[in-house]
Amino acid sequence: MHFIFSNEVVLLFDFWNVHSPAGMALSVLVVLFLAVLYESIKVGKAKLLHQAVVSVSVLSSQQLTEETDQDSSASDSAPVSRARLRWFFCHFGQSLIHVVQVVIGYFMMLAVMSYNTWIFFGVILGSAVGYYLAYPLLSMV
């Protein structure tokens, strides 16, 4: 197999079927977004990361105060419950994301294994525009 510059191509699918120069030119565009997808969801996934770390951390220290305060062993059930909760609903939603960002990282590898040297480009040119733009977010943090 090798890579080449052709207007003709399958991608992924039998129905995305390329004939003509505008229908490349708009497959690159479409698998450019999916490589900016791919880098920003890895930005917010670890922005996620982040603030669920922040956030349990927060609570535990919160029941640790109040653990000191109270000395009931009664009333500390709540508040573990909670932030145990709160831990169970970020790891969710972090997983959730995660299976996103598989699918889309795989879609783009089939489309690289097309072996079109175009789509190969839309690819590169999508994951430095995304890495680009999504990665000074992450200082935000």
Given for the second form:
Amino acid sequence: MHFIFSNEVVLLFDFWNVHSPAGMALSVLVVLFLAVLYESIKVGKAKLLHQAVVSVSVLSSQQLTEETDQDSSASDSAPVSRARLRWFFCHFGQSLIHVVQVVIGYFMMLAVMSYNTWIFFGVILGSAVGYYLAYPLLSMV
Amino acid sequence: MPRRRAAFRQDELSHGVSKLMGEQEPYQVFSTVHLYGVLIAGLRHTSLENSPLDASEVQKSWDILGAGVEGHIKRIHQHLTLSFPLSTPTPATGVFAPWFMSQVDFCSKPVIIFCRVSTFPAIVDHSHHTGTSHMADNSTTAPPHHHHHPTTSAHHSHGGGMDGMMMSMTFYFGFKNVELLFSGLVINTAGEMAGAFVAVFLLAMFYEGLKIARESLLRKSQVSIRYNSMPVPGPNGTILMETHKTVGQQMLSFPHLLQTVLHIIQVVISYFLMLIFMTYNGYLCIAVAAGAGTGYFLFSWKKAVVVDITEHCH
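Previous: the form predicted on its own; requested now: the form predicted in complex with its partner chain:
Expanding to the full complex; the earlier chain stays at the top.
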């Protein structure tokens, strides 16, 4: 098994059958876009986690201050449960994003496994472009 | 005058071949043919001398054989029951029977040659068969009993739409003859596939949990080292607090060794998950993705809470 330069490849699915240079160029663009998406999902997940933590903690602290102002000892569970519910939804969304990230990562691995050099270049270039575009956003608030 | 017998038992040979194939077809060649039983038995009944077989007779026998050879594996693997008397089964070296035949001296008795033929040299007409991807391999031993096991062999074409390799290169949904990581683990029934689904799901969940556990262990051990302060007697009888701020771990400390062991386990499991995904089996891939998602959901919940606490306290 070795890398080959070829205009023919079958990528991932039965219907994704490439014969011509135009089809190959399109496939490389698709794989490139997939790699960019993968890198941006990684950054997006970290940012979402940060946002979720901040928002839920703000929410819970707000509710706690309200509670002390009102001086109500009963129904301690309601505001806490609201924060918890919100945290649950945030975390559930994050898990879905994690599944998408895992699946796209494996798809890229399988694309490289086709041993087609153009596809491999597409994956590498897409990872580079995705990292270049997405990681500065990580430090931005 | 020596009595010559033409292409040995021609009628029986063609009968057997047609029984194997079902109909006579023009010459078609297929990459490998796996035949048990009589392939060529040209023989000349000589009284005194042992002389090699006439080339024309061999060719005739080949023609008869090739006339009936089909490409589909089912028909090739039909059990060919011919009742030929067997005097000397000779294992052929699997190359070209005519060549072989020309080298063999035939004695007076009829000789049946069991051999597996790799290609039909004279009958060359490449045709791609679309139905099956299983082709017989060529080995050199002649089996004493008719036991055939279809195996795959490499095709000549690479790339393109035709898949001749052992592994599937596109996603499929199935549970027949799915090899999973090790040679003993083969899935053949739906129940076994369900069990494999659960096992792969749990493996992916365990992988996510292991990742998060390693992160939290690392943070814990670093925190404990970072705030390592001890009282030191200072001048004038006072006691000073000397705070050591070390980031990182010593090489032989227990936390680092534990991290290393867990790292090895994590690397191995990640490679196993990659190999499972590489089977291209739809059910197993879904199990990997779902297990990763569920593991992240269950274990990262706690991690997020821990992150919350540590972010706000320090």
